[in-house]
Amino acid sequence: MSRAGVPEPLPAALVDLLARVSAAYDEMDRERRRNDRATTLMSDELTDLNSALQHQVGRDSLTGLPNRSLFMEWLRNGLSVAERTGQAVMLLFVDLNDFKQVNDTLGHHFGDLLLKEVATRLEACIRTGDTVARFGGDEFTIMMPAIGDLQQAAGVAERIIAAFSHRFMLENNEVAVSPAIGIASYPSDATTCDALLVAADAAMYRAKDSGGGAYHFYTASMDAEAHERTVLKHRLAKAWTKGEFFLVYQPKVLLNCGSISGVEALLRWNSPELGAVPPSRFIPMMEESGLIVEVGEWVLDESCRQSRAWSEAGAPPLRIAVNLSARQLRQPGLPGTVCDILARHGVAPDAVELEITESMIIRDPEYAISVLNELRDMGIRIAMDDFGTGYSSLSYLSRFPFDSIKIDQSFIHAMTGNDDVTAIVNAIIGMGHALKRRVVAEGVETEAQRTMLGELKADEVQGFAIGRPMSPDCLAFLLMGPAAVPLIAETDCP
């Protein structure tokens, strides 16, 4: 203390120390505030991330619809509410016909675009309070709670079918797909979520079997069908890897002279567990799964190998007809695949005839025309199979490069004693000849039918009255055996 009572100034060193301590405290306070802000921001980000993750867990990343897990949770809740209130719940199971074709021909990018558009159209068709979910792949489910009657579910299904009647535009590519819709009801059809899904799935397969856009309600008889389908599908995949499929050959005969003009290769399956499975049961499943592409290529390859074997054994020239599936026709590079098979076995192109049906070409006729013209330019013959069961459009016969048309067997069976059907067959034969196409009648089972077709001037006939499908050895015996040997069935082979 100075003599005048004025405090003496602090030493410079102490002032400097106090300043540095104050600055350190200020910096510590600022760091604390920064940490508080960082902690708050991190907490907010974690909250947002957790919300996003929770949303993602229950949502399909492509369409934004509820995914299978979330839909099952909502369905369980919906059934619980319905049990308490005594109301009904409808479940619609929707599958897309021909979706695999889009992926195979245009690529997965366009398949994804299609699924997004499908989701949008489905949401536009449902009622307020209904839920659409992407169940997986090209399968969608719709829950309709508090429903009054079946007609409400039918109305939604009909709106979906109508919405899908308009083509999807995917980056300047027009794509047509149709829905197969199965409908099951709680509690009349099932009382648990899993059982309700099984019922709706079974009804969906019935709708798929109907072809095109269709819906079906579940019935109790579908349980056995669903079980049979599951068993068959499981066995089918194994059967292909185990080599359980084989070919038989059914002769075609010229009506004007009775000589064999060719054979049709037919796929057969003899399962060790199921026995002989009819083609009408397993071939649609092959189409559905896509296995038909690989199997169809094998059928053509095996037919050409057998043709070469017959030729080397001294058999007369014989044309082999092979059925082409819808998926094969749409498969990129089909003409090249056929060319490679012919070259591998040394078979001339005009020794092969590919049979297609009307239903295979109506979905994308321009593409079909281009593929068939390319095959025809190679020298391969093209036949329209099952003529009369589809649109039977004259434009198809004039625009497509068909060498022959095969009258569907339903007309041949109904022809005897029915003047109207006979007139139709006569008109088809006349039309075919006017267009310079050969006309083949398939499914000829009686001598009377054969005689009538001769009088109507059909070119060729095929059926049980002519010859049943037979093994390669049986056909070789028929072709190279005694001239008097009649056409015979496989079981009659020596």
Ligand code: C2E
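Source: prediction; values computed, not measured. Numbering follows the first chain given and starts at 1. Whichever C-alpha set is largest while still superposing within 1.5 Å between the two forms counts as the rigid core. First, how it differs from the form predicted in complex with the named molecule.
- In the core-superposed comparison between the two forms, the C-alpha atom of Glu139 has shifted by at least 2 angstroms.
- Once both forms are fitted on their core, the CA shift for Ser307 between the two forms remains under 2 Å.
- Once both forms are overlaid on the rigid core, the distance between the two CA positions of Glu83 between the two forms is 2 angstroms or more.
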Second form
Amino acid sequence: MSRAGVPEPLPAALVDLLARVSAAYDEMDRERRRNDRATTLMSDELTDLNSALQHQVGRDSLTGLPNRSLFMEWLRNGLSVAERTGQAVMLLFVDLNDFKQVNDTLGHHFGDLLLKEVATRLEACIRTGDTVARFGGDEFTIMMPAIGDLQQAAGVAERIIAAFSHRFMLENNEVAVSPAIGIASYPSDATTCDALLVAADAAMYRAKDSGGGAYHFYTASMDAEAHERTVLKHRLAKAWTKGEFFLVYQPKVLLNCGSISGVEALLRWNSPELGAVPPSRFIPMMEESGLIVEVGEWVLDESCRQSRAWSEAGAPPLRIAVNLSARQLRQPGLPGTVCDILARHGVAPDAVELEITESMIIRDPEYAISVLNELRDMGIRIAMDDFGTGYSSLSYLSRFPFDSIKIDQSFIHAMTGNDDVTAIVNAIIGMGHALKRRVVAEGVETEAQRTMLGELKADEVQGFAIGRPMSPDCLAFLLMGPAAVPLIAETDCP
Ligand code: C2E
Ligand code: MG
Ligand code: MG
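Coords for the form predicted in complex with the named molecule, given the form predicted alone:
Following is the full complex, with the preceding chain placed first.
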């Protein structure tokens, strides 16, 4: 790899030190198998030393390639040279498909071996004057300065795909991985380093969507929304493996006495790159990709674990509501999965309520009825969520084994000052009671709404006026702290 137009080569002493750190890592791996505890300490020391070194020299200690910060510096230089000379610069963003699977099935040692081997193969594919870097995790970037046309970049991408078509041999383990490559060009696609990276990244996700080894050029016609969806879908899968999800809990209170009857578990995703992403954006995407099945199971498991923890801490009995997705409901063996989770945490079935929406049952009502009956026979409670927004078929209310109906928040918001909407809410409450279902009002934001729902004889209320979704600690405080607790905003939680 040449470094035309880039800073001076590394001092020999630092290169030597890096080599020694790398050798120490290999030794550490051997040692880890013999003595886990001692190796953890050693690993911490080496990691500290290593990151200090990386900071100084801008090299990735595993592969020896430039790391993200050094690459960005070189890319900036490359673009300013190109600006003066009027030449184009191509940026290739390479992501490994199935790298996670290698790490998960063979372990990190083999994941590391694979990354080293990938670095070697990538270096063999580039032209003299190009730069390849390890950008982070299983992502690599390639800068191709002074490039004549797109065909040259396509040629490199094709060489990379061909190079990956041979399996990787990792200590007698044969591993197949393919690259997804996105290509963006300066100045036609973007004129700054960051924008060029975003464009190459977007093109890479498009390549990933094609499946297998593939490359894709960034095009201005890449519809922004489609791009955002693709990025979100891939980030979601990574976020799940990195544990970026957590649960918050929103209380429900009984209207007649004001005491907390239960809580609803609500999923949250705090992405380091995108910030807090609302469930309305990421849950449909998880549903589409099927990730919701795994995540939904975790939500139930974590809610039951939390419910048990509150009870052991002395909280009064509390029913925990968990939202089910359409995919989960269709998943064969759902009642068995639920039963296993309850048993694992020692939670009684009637302490759990599963919330489903009308639209989830419309596709195959007979199947939904049989699954819900099975769950109900186990003692689990079922709630119809967001009532009034879907098909609102009255026959469902009598045929489906619901214990409660949650009136959608749109009715509650529109109720104030609107007699027609109030009449509808009144009718839903009356109908629910006639069918011996409990009626819960969602999205109660004001005292006026709460009072009106009391007059209409709703059973329970949930909404910002009662309490926002909050952390488990905040909820414990609400349950076990002094009787008069101020409302705690989700954002104010510790
Ligand atoms: P949902 O089950 O109907 O949950 C109630 C939603 O209303 C929550 O939004 C909650 O934060 C919000 N909310 C509660 N009180 C008020 C209020 O007074 N005013 C207003 N404006 N909003 C209020 P969130 O957490 O954004 O969740 C949205 C939807 O995402 C949920 O609607 C549910 O359908 C879905 N969802 C959330 N967590 C999960 C999950 O773990 N699994 C599944 N499958 N879906 C989930
Ligand atoms: Mg719900
Ligand atoms: Mg709802």
